[in-house]
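Just the one chain here, the form predicted alone, laid out as structure tokens.
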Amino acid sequence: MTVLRSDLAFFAGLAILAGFGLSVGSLFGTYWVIVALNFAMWIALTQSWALFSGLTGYISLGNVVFYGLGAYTVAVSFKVLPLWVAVPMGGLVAAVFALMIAVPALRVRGPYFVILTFGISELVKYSILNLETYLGKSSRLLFGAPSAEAVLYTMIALAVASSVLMRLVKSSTFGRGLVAIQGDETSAETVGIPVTRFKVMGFTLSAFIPGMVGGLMALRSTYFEVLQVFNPFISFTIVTMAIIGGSNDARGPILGAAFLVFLSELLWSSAPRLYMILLGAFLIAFVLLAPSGLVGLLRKYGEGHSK
């Protein structure tokens, strides 16, 4: 009873969070539109980040290669493919990618799967930029994207989607085999876990919404470079985020992202020189003092408060 009253308060604050940011742009105007448009595309990212590496212990700096190769196919179908089919292909190039390195990929874990995933995103971004070398274009100018606000609909529904799948997930059976192999693989293979196999599914299944993400940013910026769309600083702010909030818990992505996100709105406006040792401090202090998390506070208090 207790967590169906959990999921269901779940929903309930997600859907009002969601409507909120569909009227952003009639209650605030243009300004928190990109806000706003940042803020569910940092959380759809983070989520599908969580629902793999915050669930099996498998740290990834690579997941931006996914949103990068979302990019590059909108923007090598933009005006060949209707949008609708070109965003979700754009996931799908990034799932099947996923899939493709998912088994020798998995076969390694802590530091030195850390290491090959950031070494993965740098080999696919290097690749296509000789590639576009070759067919001589070192850009990809978009004319006639969508709107700001258009684009801010779809991200929405792609945050709301993947906070979603996360909660489902982690409670499902597939969810709690991840969590088993986060705790030790040897042991959840002898009591019947299908380690290999829930691995490469989670793992492919984390990589389509942040392909769809990488399209969409593609046409929300009008304009596609290779270097931009393929930056590791990107990958740094999912781990950085996943890591304030607390990366095993659906609430975490979302209390992660609007932390960041609205500290980095005020640091840049009030200290802008300052603003990536406050980030710097700010990271140590959560991985030193709340290693759960904002989600790991907010269930202290709850327990504190109920005693």
Given for the second form:
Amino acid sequence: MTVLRSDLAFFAGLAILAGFGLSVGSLFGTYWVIVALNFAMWIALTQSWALFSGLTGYISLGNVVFYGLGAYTVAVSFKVLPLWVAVPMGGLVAAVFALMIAVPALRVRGPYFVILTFGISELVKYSILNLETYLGKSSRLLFGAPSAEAVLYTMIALAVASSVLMRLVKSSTFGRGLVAIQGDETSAETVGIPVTRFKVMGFTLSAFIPGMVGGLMALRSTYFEVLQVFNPFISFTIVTMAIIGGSNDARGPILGAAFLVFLSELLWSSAPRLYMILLGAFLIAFVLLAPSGLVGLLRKYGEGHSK
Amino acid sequence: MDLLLSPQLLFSALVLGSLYALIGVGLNFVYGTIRLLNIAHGDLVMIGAYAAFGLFTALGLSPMFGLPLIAGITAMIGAGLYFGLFKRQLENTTSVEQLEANSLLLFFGVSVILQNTMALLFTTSPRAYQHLDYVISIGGLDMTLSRLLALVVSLTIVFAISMFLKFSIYGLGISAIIQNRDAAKIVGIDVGRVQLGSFILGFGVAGIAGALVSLTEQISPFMGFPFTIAAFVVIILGGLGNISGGIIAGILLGFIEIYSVALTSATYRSILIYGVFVAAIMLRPQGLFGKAQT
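Since the one above is the form predicted alone, can you give the form predicted in complex with its partner chain too?
After this comes the whole thing, all chains and molecules, with the earlier chain placed first.
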């Protein structure tokens, strides 16, 4: 019964947040549309990261590759495919790419996996950069892209979808299998969890939404520039948000994204270096002092009160 | 063919390769021996480069004489990080995987802080200084004294370190810890002290490498990352904790980089470096000279 009640509270909270995001433009004006869009984007990206990396402990430092591939798909097919096809196609391309690299990449564990995912995303970045130079396109302009509001509504849908997905997966057999993989792969295998299949499925699933997010952001910025959409800083921010929020609970990425979006609103335009320094300091502080993130602190606080 | 046989190219590849080897040795102390995933390693190289630049422009001190001081600065940063962030982690974390994951995140935080603090203090514009740039010609080969010195000094230090590890009691202690940490403790090795030593040596060597790099190219606050990647390629190909393997891998990487750029074009450089990197992890995670599943 308590599980049900907490589920209810989570979905209600999510609905309120989404409803607020949808109405932010008419309530506060255009500037807040951009803030809400950013917030929704980071929720969708971090939630998708947590779905695989948070549950399995395979830390991916290259999730920007999914985002970038989605953006590239939309940019290349712009004015060729209708957008309602192109954006999901971006997600599909990212997921297929994840599926392709999953089997060789997931054979390596721990730190090798971390730096491998980073290396793969950089490799793809420079490969596409050279391809674009070869094609004679240093950047692509996307004229006539939909309005910021339209992008925001779709992005909120993705943020909600990724949060619901994370919540559902976590309490499913599949999700418990992923958590077991984090504990000990050999014993997970012994008790009948199809370890390789689950890892490949989880990795592929975690690529789909970031691909669509990338496609949407390409429309939002109205131009496509390889170094920008494959910027490793995006991967790093995702990991930092997940660690600060807490990555094994669907509430974590929302809290982490909220925290850093707030901080960057405060500092990014006036003191970008200071923002980065604080980002590093918060990351260190959370790893050392609160390894389960804001969600962990919240949980501890809740327990203290119910006693 | 002429291009391939050019002594100039050979020399450039050797200089770059020896610097990579030296940077790899530094990372080997921290990652190879105590399994802390130091992705800030290249940023310590950057700090060393700035220290050399600062000593030269402010005091007129040649980086060659400033090397001990520069190594001291980065070694102190290493000791500070050990006591401030990692000592408790190393003592309290029982699972190696947890330790590696945490160290990655901590060093990532350190890396971001170092890069942006330096950018804040010294702006992001690249800097360079002219020092020891007399051209020496031997046969058909023209080389600047500074690059020759970078080559000689880095090879000497790498060689000295490998001798030190093979024959000193400290080096034997490190080997013992790599083989079996608990057993090393039982036979009376002060694991904490060896770990502190690894931090100091690894970071000090990174500082020296940075000073040498500053002799050969421009420096900037964000120069470190490619060196971190190169260092990981070197220690993965050379084998974790394997110093002589790392020397060969470093030189190999230098050759791959210089010759491929000469043969194709500079735009393929990054593809190649990351390609080697990805291939190394996927195909030979145990290193070129290692046995599978050691």
